[in-house]
Each structure stands twice: as C-alpha cells, then as structure tokens.
Amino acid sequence: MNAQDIEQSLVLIKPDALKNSLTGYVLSTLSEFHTGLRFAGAKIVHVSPMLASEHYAEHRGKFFFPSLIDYIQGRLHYAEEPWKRRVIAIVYQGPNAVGKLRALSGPTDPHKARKEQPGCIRSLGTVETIRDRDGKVLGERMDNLIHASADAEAAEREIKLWFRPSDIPPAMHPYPTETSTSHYYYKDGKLCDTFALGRICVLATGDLGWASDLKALAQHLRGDPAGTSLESVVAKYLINEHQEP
C-alpha cells in the first residue's frame, strides 16, 4: 500500500447534524460508492470540555470561542437534554481523501455554501447570531453540521487528538505507534508515574500509544519542553470513560 492509498481525515458530525437527522445523508454523500474512502475508524463521543478546547485551539481568544465550545460538545441544540449531547467522530482513509472530503462538505460558511456549491452537506447548515449577556451582537457563528480535516497536517494533530492507536486496525494506522514501557496518570492538569486516589490511567505499561503522544507524555512527566501540550495527548485517552462537567 503506497503513501496515497493510506491518506486519511478526520471527519466529525457535528451535535446540529443529529439533532436534525442528518446522520444518514452525510455518511451516505460521503459513502465508498461515491468518494472511494474507506473507513478506518469510528466512535460516538461525549465531547469534553478538554477535547472541545483542544480541537478549536487555534480559535483560543477570539470572540466566537466561547459559543464554539458550547456547540460542538452539543449544549446549544441539547440544552435540556444533556444524555444526548455527542458527535460521531470517523476516519476516513483512500487517496486524496483530504480533498474529497473537503469539497463535499462544501464552504464553511452555509451561505455561501447554498450560494456556490448548492447541494453539498453544509449547504443545509445555518448562521447563527452571537450576543454577549446584555444582547449586544458580537458576530456569527456557523453551525455547519460537519468537520473535515482542512489538510494532511491537520488530519494528523486531529486523529490523533480523537483516536487512540486501538481505535483503527493495525493495517490501517497512519502513523507509527509505540508500546508503553510505563505508567501514566493525570489529575487536574498535571502528569504523574504512580498512582493515587482521583489520578485518571492515561497509558499504562503494555499499552499502545502513538509514538508522538509517548514521546510527549515523557518529556511533560520529566518537565522538557514539548512540541504539544499536555491536554492534546491526554484527551482522547479520556473520552468516554472520565465524565467532565
């Protein structure tokens, strides 16, 4: 299998997908039949405060940041019904899929969306206005219904940000992955060796783990500087089995 066979993304649908039943239509437009990918992995995920943060990092700061933390762990559209609030989170894996995927989910702005590209996946999203507590207009918000990796280098932080090794069949992993040779725990933003009451098993002996999160979760416990932050690698270790209010 050569570099292009294995190219992957990752692929979210977003909570506003599922609300409006929309599940169905993106995997079929996004189907073998019609992009020639193939899946490589799938979950359902409760979206954590820490997952939600570290997958908009970039957007830390900005006026919207607040709203989109809130929309993609699935508060605005289940507010009232917290059990539902989750996203369907698949990897994507085939030639160019980077591309293909992007250009079938269409703009990210539904507007021009419906107006460039009528019938792709975002053309059924919608704009939302964002107020401050006083109701004052502080800019738009786009509920887009779905994620695609916007390039190979971004499709790997967010893979490895959602998926851990075991989550995709050997034959299909991307990147190279690594045997823990030791014991790691979190609790409250900091990294340990030994276990204590409350201390979360991010990796234990035995486990496989990508060889970058290794490589990070050593320099982080030895306290070196490291080319991603703690929460990055330890999120995905995390989802489904740490309930974060």
Ligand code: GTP
Given for the second form:
Amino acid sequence: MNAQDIEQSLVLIKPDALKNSLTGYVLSTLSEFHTGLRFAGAKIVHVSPMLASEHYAEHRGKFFFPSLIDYIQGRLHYAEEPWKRRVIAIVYQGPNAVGKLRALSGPTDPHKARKEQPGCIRSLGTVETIRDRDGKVLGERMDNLIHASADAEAAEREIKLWFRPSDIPPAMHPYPTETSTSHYYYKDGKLCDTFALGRICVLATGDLGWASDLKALAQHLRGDPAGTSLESVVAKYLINEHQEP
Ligand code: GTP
Ligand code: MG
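Could the form predicted in complex with guanosine-5'-triphosphate be given as well, to go with the form predicted alone?
Below is the whole assembly, all chains and molecules, this chain first.
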C-alpha cells in the first residue's frame, strides 16, 4: 500500500446527531461504497472535560469555548440524561480521506452549509443562541452534527488524542508505535512511575503506545519540556473509565 492509500482522518458523530437519530444517515453517507474509505477504528466515547478541552484546544479563550465544550460532552442535548452523553469516534482510511470527509461534512456554520452546499451533512445542523446566566446574549453556537479533521496534521493529533494503537488493527496503524519499558500512572495532573491508590495506570511495561506518546511521557516524568501537554497524552487512556458527575 502506498502512503496515499493509508491517509486517515478522525470523524466524530456529535451528540446532536445521536439525539436526532442521524447516525445511520451519517454512516451511510460516509460508507466505503460512497467514499472509497474504510473503517480503521470506531468507539463510543463518554467525553471527559479533559478530552473535550484538548480536542478543541485551539479555541480556548474564545467566547464560544465553554458552550463548545458542553456541546461535545453531550451536556446540552442530554441535560437530564447523563448516561446518554456520547459521541461516536471513527477513524477512516483511504485515498484523500481528509479532503473527502471535509467535503461531505460541509461548512462549519449550518446556515452557510445550507446556502452554499445543500445536501452536505452540516446542512442539517442548527445554530443556537448562547446566553450568560442572566440571559444576556453572548453569541451563537453551531450544532453541526459531525467533526472531520481539517488537515493531515490535525488528523494525526486527533487520532492520537482519541485512539490508542490497540483500537486500530495493526496493519492499519497510521503512525509509529513502541512498546513501553516503564509504568506510567496519572492522578490530578501529575505523572509518576509508582502505583498508589487513586493513580490510574496510563501505560504499563510491555504495552503498545504511539511512539510520540512514549517520548512525551518520558519527558513529563523527568520534568523536561515536552512539545505536548500531559493531558493530550493521557486523555485517551482515561476514556470510558469514569462517569463525570
Ligand atoms: P470541527 O469539525 O467541529 O472541528 O469544526 P470545523 O473544523 O469546521 O471548525 P473549527 O475547528 O474552526 O471549530 C470547531 C467548532 O467550534 C465548530 O464545529 C463550531 O461548533 C465552533 N466554532 C468555530 N468557529 C466558530 C465561530 O466563529 N463562532 C461560533 N459560535 N462557533 C464556532
Ligand atoms: Mg476543526
């Protein structure tokens, strides 16, 4: 297989798509028959605040960031039903995976999607008003049903953020992997190499991790500067471990 054939992209079917029973429609639209893309990985994820804010890190500080985090966590569409707060995370693989999935998703803003690209997935989305606690209008929120990686660099960051190597068949691994030669435990923003009650084992000796994760974990453990935040590495190992209150 050449490099073009193994191009991958992350798709998230967001909580508004689940709530409105559009999952089947999205999966059909993106099916191998229509896109030439294959499933490389898929999982149902209860999105933690850590995973949400790492996924949308580029939007930290913007007025819509808090509502975006609530939205991707399912807090808005399943306010009274926390057990239904999920997204479906899928890795697709195949020629021009990023470009094809972005094109089928359509523009970020559902109004723009309806105007400029009727028929795209996001043309079925909605735009909601964001208000503060006193009811003052802060702006708008775009409930646009689906996420698709913006480019190859974003795809790598996002696939490594949501998926561990063992979630993807070995022959479809898009990025280098390595076997861990240490134990890594996480608790309250800190990493250590010994177990104590409440510390969660992120990777154990002999476990397979993304090579870039193992490098970053070793740097964080030593206290050396690392190119990535600790949270961006550990978030995926905590997926579905806990139900947030
Ligand atoms: P994603 O696939 O969700 O990442 O969307 P995108 O790549 O088309 O857009 P981008 O990454 O720039 O923004 C991520 C999400 O933030 C969008 O899906 C929107 O919900 C929201 N968003 C982005 N830009 C704006 C904006 O200017 N105003 C508002 N209200 N929301 C925005
Ligand atoms: Mg984006």
